[in-house]
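Just one chain follows, in the form predicted on its own, and it is written as structure tokens.
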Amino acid sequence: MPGNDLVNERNAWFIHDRFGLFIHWGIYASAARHEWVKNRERLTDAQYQRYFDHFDPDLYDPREWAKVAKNAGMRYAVITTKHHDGFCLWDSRLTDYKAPNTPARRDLLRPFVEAFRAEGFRIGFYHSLIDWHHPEFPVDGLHPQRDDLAFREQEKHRDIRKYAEYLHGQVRELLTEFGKIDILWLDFSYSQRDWGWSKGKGKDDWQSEKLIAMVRELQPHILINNRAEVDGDFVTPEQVQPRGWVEVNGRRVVWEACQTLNGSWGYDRDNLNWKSPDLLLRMLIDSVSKGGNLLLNVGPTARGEFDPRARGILDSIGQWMHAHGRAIYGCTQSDFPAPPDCRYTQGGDRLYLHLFAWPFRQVFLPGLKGKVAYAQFLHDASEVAVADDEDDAVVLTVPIQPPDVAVPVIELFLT
């Protein structure tokens, strides 16, 4: 099978499970105008404080979140412990800018971890390398107050080394106080950016080698992404679908596409660019057919619930995954070339043909002559007629009407 050389003791579960839930949640949910609202609207700490002062997710029930995610077919979950605005979901000893000091009056991370673990999920922490609230984080070209020349001058002596100590200290808290953590999703580095008056931040600023060494020491099994500008365990194309198996320096790597439901990561009330369940399923299938995972994001509301539109989408995905999960879990790219408007995923001697467009009566599968012992629709295990072509292909005969599923899948038993 392609990619077997990438599987190791640490990442085997990740490559098998394929489908995860991303959660972006913080006080920006109260603004409901994108998680970068502080940056986009050049808000000062004082202006942004109103979201901290009024954040009270009284309907927050992570057990319900976990059930919805499990029903959608997701196997692991990654949550934002801290986003770029610096707000922390847990009761960190290193800052007062945290959930227990809002009207929520409690740690919001611990119940998430407990609820998702109880449903069998692997747990991941997203942690921002950036912090626009911290008094030692430099005012650079991404900082919300970048255009305030007087503020820039006043704060020009900020020391990134002191901030790095804080960053490392918080990561240590996260990896020592919540039990086994399976993924550390760091975000993000931008050392290549140069605004003339300031430069972007990267591994030297974060002291990434030291940070990653600490992480490996605390939790040797953990998977780390690639956004601290040092080698990690997997790479993370964002809001794109790669054209093929992702490569770095000409070599295939473990990868995970992170995608949104509507283009925003945090809750964005007026964003109506919702992707259809069928499109999202095709993105999941496409990722697995190229050897990758899909991490699909939900931005809960400031009251702590999934938007009804998000829930509806996840419910629809779950209906398909209920019948078709074995074409996703434990599957990867196949060596066989898929016919037009189709994708292959493969797990051992089972080859799965995902039909993105319904054909008229026959599907020709090149390179499979003499290699298919049996074929059936996956959703109901009903037989699909198989015949060898006079060339090197197999011919499948299908009904005029497609089955009533979002993406029909034919399971091929290889000889």
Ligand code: GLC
The other form holds:
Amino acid sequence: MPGNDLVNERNAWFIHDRFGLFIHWGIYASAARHEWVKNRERLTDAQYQRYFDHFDPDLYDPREWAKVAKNAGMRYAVITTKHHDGFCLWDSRLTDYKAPNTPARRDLLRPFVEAFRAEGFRIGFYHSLIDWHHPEFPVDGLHPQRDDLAFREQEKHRDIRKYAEYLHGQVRELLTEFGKIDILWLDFSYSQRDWGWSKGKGKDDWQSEKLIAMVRELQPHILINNRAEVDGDFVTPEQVQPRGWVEVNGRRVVWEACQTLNGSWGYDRDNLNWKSPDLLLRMLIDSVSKGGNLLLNVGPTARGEFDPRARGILDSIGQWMHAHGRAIYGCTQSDFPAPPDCRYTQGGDRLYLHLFAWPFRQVFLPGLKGKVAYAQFLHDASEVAVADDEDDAVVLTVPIQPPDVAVPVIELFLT
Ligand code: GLC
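Any chance you could show the form predicted together with the ligand after that form predicted on its own?
Next comes the full complex, this chain leading.
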């Protein structure tokens, strides 16, 4: 199969499982207008403090989240331990800026890890390299106080080495106090940015090589993404559908697209750019058909729940996954060229034809003459007539009415 050379002992589960849940959760959920609100609205620490003071997720039940995610067919979950605002979900010894000091009064990460593990999920930690709260994080062009000249002047002394020590210390906590962690998702580097009065930050600032060496020592099996400016285990196209198998320097790589439900990662109440379940399913299928994964995000509310719109979408995806998971898990790109309006995914000798648009009666599959032993709809295992065509194609005959599933799939048993 294409991409077989990319599979190794550490990443085999990841490539197999294909579909994960991303969680962006922190005090920005209270603002409810994007996780970058502090940056976008240039809020000072004092102004942002109100979200810390009022964060009380009394309905938080990660067992419920895990059930919803499992039902949606997701197999791993990556949660924000800290986002760019610097707020920490766990009871870090290195800061007071953490969930136990909000009205939540507890570590919110640990119950998540336990609940998701109990449902069989692999666990990933998203951890922000950027920190707009830490007093030693040098002010730069992305910082909320970037336009405040007096503040910039007053904070000139900030020492990134002190911040890096904090960063490394926190990653050490995360990788020693929560058991086996399967993914470390660091975010993000921007060393190419230059505002004149300040430069972006990257691997020299984070001391990424040292950081990654520590991570690999603490959790040798862990998978690390590519956002610390050192080679990682997978790359992370964000809010885009790649046009083909993602390549780096002309070589195919392991990749995972991360996508939002409505364009925002953190809970964003008034943002109405919700993608339909059908679209999200097509994005999942499209990713797998190009050899990649999908990490689909939910931004829970400040009460600690999935918004009903998010919940509804995951339920619909789950309905499809219930019958079609076989065309996702363990599948990858096929060498056969898919016909128009279709995608192929393939797992061993099973080729899955995903029909994004419903054809009139016949579907021609080039290159498959003599290669299909049997064909059936996947949702109900009902036979689909298959015949050889004159050229190198086979032809499938389908009913006028599409089956009542979000994306119909025909399973082809290859000879
Ligand atoms: C970005 C954003 C961010 C989000 C992330 C997810 O780099 O800064 O808010 O967490 O991507 O991929």
